[in-house]
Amino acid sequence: MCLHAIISAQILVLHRTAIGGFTTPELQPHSIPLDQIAAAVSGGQLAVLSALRQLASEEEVPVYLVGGAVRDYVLGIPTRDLDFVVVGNATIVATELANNLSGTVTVHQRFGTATVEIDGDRVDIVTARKEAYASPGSLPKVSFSDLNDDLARRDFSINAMALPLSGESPNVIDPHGGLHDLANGSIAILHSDSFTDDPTRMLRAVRYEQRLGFQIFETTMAELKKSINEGRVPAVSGDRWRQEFQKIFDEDRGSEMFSRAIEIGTLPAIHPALSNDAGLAPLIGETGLSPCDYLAALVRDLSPDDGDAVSQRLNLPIDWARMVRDTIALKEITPTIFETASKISAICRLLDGLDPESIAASARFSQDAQLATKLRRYLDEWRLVRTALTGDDLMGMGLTPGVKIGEVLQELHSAKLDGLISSETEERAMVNQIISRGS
């Protein structure tokens, strides 16, 4: 079912209640047939939610679909993820599943939460919990409770819904308006500490605006910024930071997202030097694309201190650290690249070394074609050129063993790559007027 019907047949509003200056919907019940959302999966996700409503109707256990199944389903999107919530211990529900149904199961006791792998699908199955921050930005002290608190420990609005797993058409479970917003394309926080308790929905907010075409709502913009501007932000470890970069790198519209970011301050607030979206220009529209292409795009105007400190901000793995590092290296000799065009040989000695991923990420997105032409010939041509001749063949020729061996074989291969010989005959002629010339 599309959104747009449901809006007509459901969440037409009739009343709404004054509350504090702000005006709250009352939303009729919208039901959801649960063998719509069955007909929607397939394999190990199929298996679980099948064993879950089971249990839901026949032993009467409280458990739930939450947050972006209920979401993407309303909407009439391919949902990419099932979460389950268990009102009691889902340690125990997912173990037995696990088992049941032959999969593994991964449990961490201390958050009641367990990930089941079945035939290579996961599924996240919670306990009902409340989260409490003893300070900005901590990781929060989590104490179980019921399905109203976990609603209420979310992030916006839109996942803040449940549908129990009980009945064939259960009505969804939405006590902070999720349906609303989503028929008004709003992304609306909880409550005002919301960004204070954790920054990093800074960048989920606009993760799920450019993901899903919707608008970040005016007051949540404005407790949003007023985090930034409280310095809320650098509370946060550069690893839970890289962690939600991470999850843009997989998203279809991540240019866009991180665009968005920029200008709304929390990039910036993150690490000041992330304050230029000029990069990220020519990617935006692009598919297929590549944590390093990202990278690149964030980095490749910086001065190298300014991409170390990003690279320590973030706490990036060290061939991540690299190719930012490289990406910045490569674009302060690209007028080197340009002065030397008529010899191949001295455009390879400046690559040589550099990682290959951010000689590609800058080739993708260079808007000079001269240079990205070449570029892109370095890695699918040149790098790839070698001598026939060996170290031991020239020894045999008489060569000493020793640095000559080296600065010869360095000579051939540059009269290789640019077009002075091309044989093995011509390499041995070659190297016999370097013995003459040194005799």
Second form
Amino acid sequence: MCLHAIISAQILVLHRTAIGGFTTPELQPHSIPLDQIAAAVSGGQLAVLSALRQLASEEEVPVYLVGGAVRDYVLGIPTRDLDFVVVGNATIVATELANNLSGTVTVHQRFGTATVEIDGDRVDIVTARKEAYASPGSLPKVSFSDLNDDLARRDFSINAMALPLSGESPNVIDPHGGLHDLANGSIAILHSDSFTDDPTRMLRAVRYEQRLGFQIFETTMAELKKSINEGRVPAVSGDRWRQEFQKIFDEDRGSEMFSRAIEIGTLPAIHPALSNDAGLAPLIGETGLSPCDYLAALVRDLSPDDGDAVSQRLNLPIDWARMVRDTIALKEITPTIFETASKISAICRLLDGLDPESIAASARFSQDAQLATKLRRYLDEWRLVRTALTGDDLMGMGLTPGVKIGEVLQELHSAKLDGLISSETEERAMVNQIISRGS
Ligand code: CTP
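Now that the form predicted alone has been shown, please provide the structure of the form predicted together with cytidine-5'-triphosphate.
Below, the chain from earlier opens the complete complex, with every other chain and molecule after it.
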């Protein structure tokens, strides 16, 4: 029987209370063979896991695998990261481990966290901690604590499970009903202040929901919407929201995630201009999309001012802000592109200077096949067209240096784009004509 089925059978007796809690944790302990976790990872991750297992078994250091890796193992899907919690001092453990395994370690002493890097693989090791939010949406105050507090500070029950690294087949520690929610396909917060404390969890909720094919649990959804209505979203900085956007950019179902976040009201609360998901529709089902694809889809129908306001709200880096601007500019010049349908040179002049990535994104997902073809031809052929003659050649033909040279080159270039000339001989003939007409 697969793990999922075993868990489903085990959790039938559980009943959820109003918000994320469970009446009777009658679930039988669910054990996971550590060798199976080890078999699913390799390289630096395996080296760290093996060393930590040894530390936990031989020196009885309380070390746990936590979060996504436990969740994904139970679901039978590959995991991305390994996160470990140490009840004690994670930075000492991580530093020793990096030394022993010839890796490197980055330590954040204040937070008691460390990242170990071995053979290009990164693993996070953190000290078990408690978090307290001084004000809604602010970063939490951290104090070192035990495993229970560490699990209780987390976002969703499915991410709040731990697996001790001692013994062969330890039981999953699951104080918040994560196994039950995995079996039920539910995304559930651990307490009613969760979204108020950390509104970025609103985007995390849709990310897990769409990634795993789950549903945000009813009372969790009610709390999410309540936090939006209470105005919790604007308190969070653009940088923190942008980081959540970036995590969605890395997902396969990013378009579904953004659409859902618009439907629920999170994106419109981040900025009111982000309230229309029409631009995302053509991306649904597509994988391997770039940040530019997503940005273009989100801002495509905005006015230039709204586009700038969104870029500012998310504190976008310069190149992304440019993609936003150019996507909107491209949308605005689309009617002109059609008016100048027969003149390739005129189309090129409209598109020259716009970010090619933005043009490519618009070409890929434009609903208008004719426009998409023109944009693609611009990218693949037209923008690569060069005249055979150079400025030096023109001077050799009798033109005096100055603005005129540039104008003639431009005229040649346009004529070549529009198919009026093609060979160098024809270019020379055209230059001679221009010289003799004297203008
Ligand atoms: N976490 C949280 N609240 C946040 C961010 C993270 O509670 N705003 C907790 C979650 O328990 C999460 C863990 O920190 O499992 C690690 O966060 P992250 O690396 O973002 O998630 P992973 O589970 O490692 O990765 P993913 O779920 O995307 O596979």
